[in-house]
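A lone chain, given as structure tokens: the form predicted alone.
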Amino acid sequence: MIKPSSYKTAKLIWYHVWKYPKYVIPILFIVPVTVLVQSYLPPLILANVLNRLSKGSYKPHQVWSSFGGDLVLYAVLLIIGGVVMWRIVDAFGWTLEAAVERNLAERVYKHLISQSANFHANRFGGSLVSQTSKLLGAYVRIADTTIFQVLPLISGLIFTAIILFSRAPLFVVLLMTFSLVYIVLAIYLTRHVRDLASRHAQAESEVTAYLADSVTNVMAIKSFSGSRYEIEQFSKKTNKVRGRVYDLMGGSRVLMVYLSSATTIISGLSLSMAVIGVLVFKADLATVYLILSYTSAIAALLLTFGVQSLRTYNRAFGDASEMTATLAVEPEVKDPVHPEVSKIKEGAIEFRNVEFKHEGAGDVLFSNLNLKIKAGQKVGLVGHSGSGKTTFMRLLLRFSDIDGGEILIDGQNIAHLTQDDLRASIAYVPQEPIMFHRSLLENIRYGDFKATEKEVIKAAKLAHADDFINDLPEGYETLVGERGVKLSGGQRQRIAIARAMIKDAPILVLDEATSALDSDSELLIQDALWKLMEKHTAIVIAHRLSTIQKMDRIVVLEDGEVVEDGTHRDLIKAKGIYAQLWAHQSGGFIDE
């Protein structure tokens, strides 16, 4: 009756909840005691008073001496149960919820960070954020519903059975049977509502994802006059959500009719049983009162469970289903169970018999690829689009795993290291560097979290970023906007280069690192890069061949194979692919 996704969500939540038994156990103990003190002992006292009144077991005109103790105890129980003890439950509940919310958020964050580049390339960031928010909100709703609605229902059924069984055993059997059937049927009947809730949550995630995608690409929308089109598409998404809400509302209304009718029947049966108890079984007034009082309380709890609790559960489990599924996705690239200590110091690189094929691709890209780069050597990678240059970088950084062979750095297989240890030895500047929505100081310092402000400024000067940073109103404390949107392409690349400089890793990887710079800026930064490369192994991808002609070696890739390897002068003399690319350049770029 419970969907697999709901079971997995419940298992996930319980795993994190049970990390805090010092909060869970008191809640499981205090809630039933509170329910007993507030809702079941006071009626028992009143029943005793009514019984004595009906039998005349009191002193006439002496109300206080006859019933004073009962009335005081009645009031005390209501105050303790209704005011004091529920506040204690609140305190434990809030503390537990805060701890579990934190743990869930940290688990989701760690999981998403551990996923491969392919995982994030195939998903909207906005959708993942929405899924995370829904999971955390779902946990809070599930916890509140369980503590304040479901536990009181279970406690109420138990206390009713214990108190009334000796007085009206047949009634207890009938009430417990009816209640159990009601609960099972309510859960069964809400299957359809659970499905509708999951569809509604998925539709909401689609809206969030589309919104995030549009905001990220708002300049493209404006540039291509796409506002009207995007508004129409977004309207389709929101209309889909509205339709899902109507479906969910309709299913919930039908369910409420069934459940409300059932609880009405319970109340009617309790009155009938009370009358029969008096007429047939000669039950006393106290028993009749308790039957009516407890049945009324149970009926209210059952109705709340069927209409409100299950609805909350359905919405919550529906909201949490997507992130629960996401958390079940195993990372494509995993750290070894027993990683080796990194011994990378010099930066000698070797691709040995490497095999690799892109997921979903028909042909193998790298087949028995062999390439050695000596420590401290400067190598340029050249080739047409699709030749394997960027993939070579991704494999070296272990953004993807190879299908065969091995990649060695200083003789150590990179698959035997943790990803963080490997990448700590490589300074990487991508073609399109992305900035955090943080200050420029923080963005540069990301290369070395321990770097001083003086070291950050020194790196910025070497990358020729210091001048434009100082022209900004807040200088190094300037926030760059989401993904660095406040900076030009060239400014972002200078910050990325400064970040790589401050990292000072044994290996430097530049993937079109100067492509967004004008010729004058590139000449300035080239000097800084050459100074940086003097002490490191460097691999540079560049379409602008003038930037790599002074490299120690130039490796030409074609369809995943090394087809040429030598200095600029040697390759020009060889009159092969590199010579053709050089000859076909226009304005310093490869004509593809």
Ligand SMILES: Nc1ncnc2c1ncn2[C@@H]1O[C@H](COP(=O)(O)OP(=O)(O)OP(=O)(O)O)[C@@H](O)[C@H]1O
Given for the second form:
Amino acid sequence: MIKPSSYKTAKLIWYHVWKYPKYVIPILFIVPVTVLVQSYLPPLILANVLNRLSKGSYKPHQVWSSFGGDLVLYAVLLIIGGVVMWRIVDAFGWTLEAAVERNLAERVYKHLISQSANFHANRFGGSLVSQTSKLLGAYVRIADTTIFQVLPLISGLIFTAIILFSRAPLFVVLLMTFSLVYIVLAIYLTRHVRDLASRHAQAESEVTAYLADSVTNVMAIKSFSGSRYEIEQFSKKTNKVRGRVYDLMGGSRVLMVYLSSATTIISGLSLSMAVIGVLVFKADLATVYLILSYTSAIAALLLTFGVQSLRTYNRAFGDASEMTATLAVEPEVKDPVHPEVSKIKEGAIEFRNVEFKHEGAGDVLFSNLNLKIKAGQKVGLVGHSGSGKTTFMRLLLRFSDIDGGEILIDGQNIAHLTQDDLRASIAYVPQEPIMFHRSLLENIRYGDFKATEKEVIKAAKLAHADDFINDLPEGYETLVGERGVKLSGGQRQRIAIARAMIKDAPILVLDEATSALDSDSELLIQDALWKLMEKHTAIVIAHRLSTIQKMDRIVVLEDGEVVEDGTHRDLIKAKGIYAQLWAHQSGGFIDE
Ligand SMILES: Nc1ncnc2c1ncn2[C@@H]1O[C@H](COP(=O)(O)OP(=O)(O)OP(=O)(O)O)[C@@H](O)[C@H]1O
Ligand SMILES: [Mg+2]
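Okay, that was the form predicted alone. Show me the form predicted together with the named molecule next.
Next comes the full complex, this chain leading.
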């Protein structure tokens, strides 16, 4: 009856809630006491008064001294229960919710950050963001409903049973049976509404994801005059949400008719029981009064549960279901349980019988790839587009796990290290460097969080970025825009190079790191890069062959295989792919 996903969500939420027993236990204790004080003790006092009135056991002309105490107590209980105690519950509830919300948010954040590159490649960033906020919102609504509606209902049922059992056992049995049937039926009937709610949540996520994708690619939309097309597509999505809201509303309305009829039946039942009680069992006035007043309290609680609590639960569990599923995804690339201490120092690299196929790709990219790079060697990696150069580097960084073979650095299998230790020893400048929407200083310092401002500026100077940074209105404090859009392609590359320089790791990996620079700037940076490479092992991918011509060694990849391997001179002599590529380019770049 309860969906597996809702069960998982409930388990997830309980796991985080139970981290704070110092708030949970008081709530579990205070809520029933509050219900007792506010709704169950006052009728008992009135019943007692009624009892004495009906039996005439009071002093006729001294109404106040007979009943004053009861009335004062009655008023005090109402005030304490209704005002004071609920405020205390409120305070605990808020504190608990705030603590759990933080805890959940951190859990989700860590989870998303630890996922592999593939995980993120297969998902919309915007959708993950919306799933996160939906989960947090859902949690708060679930907690509120449980504390303020469901716990009072459970306590109410228990108190009614205890207090009335000695006076009207038959009635208690009937009422409890009816309430249980009602609750089970309500949950059963809302099944349909719950499905409608999760379909609605799904449609909403699609809207958010589409929105995020469009906003991120707004320049593509503009440059291809795609606005009209995009607006049409977007409105299809929003229309879908509207349709689902209507479905949900329709479903809920039908349900409400059932449920409110059922609670009316409860009230009717209590009235007839009261009448039967008086006529058949000669019940006293006090009992009749208690039956009526407790039943009307229970009926109200049941109606709230059926109409409101379940609806909130349904929508909230629907909202949370996507993130619950996302949280269940194990990271593809995992740190070993007992990681080895990193011994990486020199940066000798070996790919040994490496097999690799991209997830979802038709063909195997690397089958039995073998390549040894000596410590301190500078290797240029060349090959046609799609030959596997970037993938080679990403495997070295363990962004994906290989399907067979081993990748070793200084003799140590990289899968035996933590990902952080491995990547700490590689300075990587990706093909499309992406910046945080933070200051330039912070972006460069990302290579080494402990770097001083002086060191950052030194690295920027080496990467020939200092000049353009100083021309910016706020210098190193300038924000670079989302993903660095406020910088030119070449400027972004220079920041990425500065970042790699400041990292100063044993292995330097450059993927088309200077491709967006004009030849003059490239020559200048080459100088600095050579200096940096002197001390390190370096792998440099470049389509512009002049960039790598002076490397110790050039490796040519073709369809994931090493087809040529040697110095520039060797490969020119061999008259293979490299020589051909060189011939094409040397028109523009003179062989020195
Ligand atoms: N995440 C991915 N999922 C599936 N296939 C991928 C993925 N990334 C790359 N590929 C495929 O793997 C092959 C090698 O890609 P790779 O990026 O390594 O090429 P490359 O040599 O760096 O090319 P370029 O010179 O254009 O940068 C290509 O056919 C590409 O389509
Ligand atoms: Mg590439």
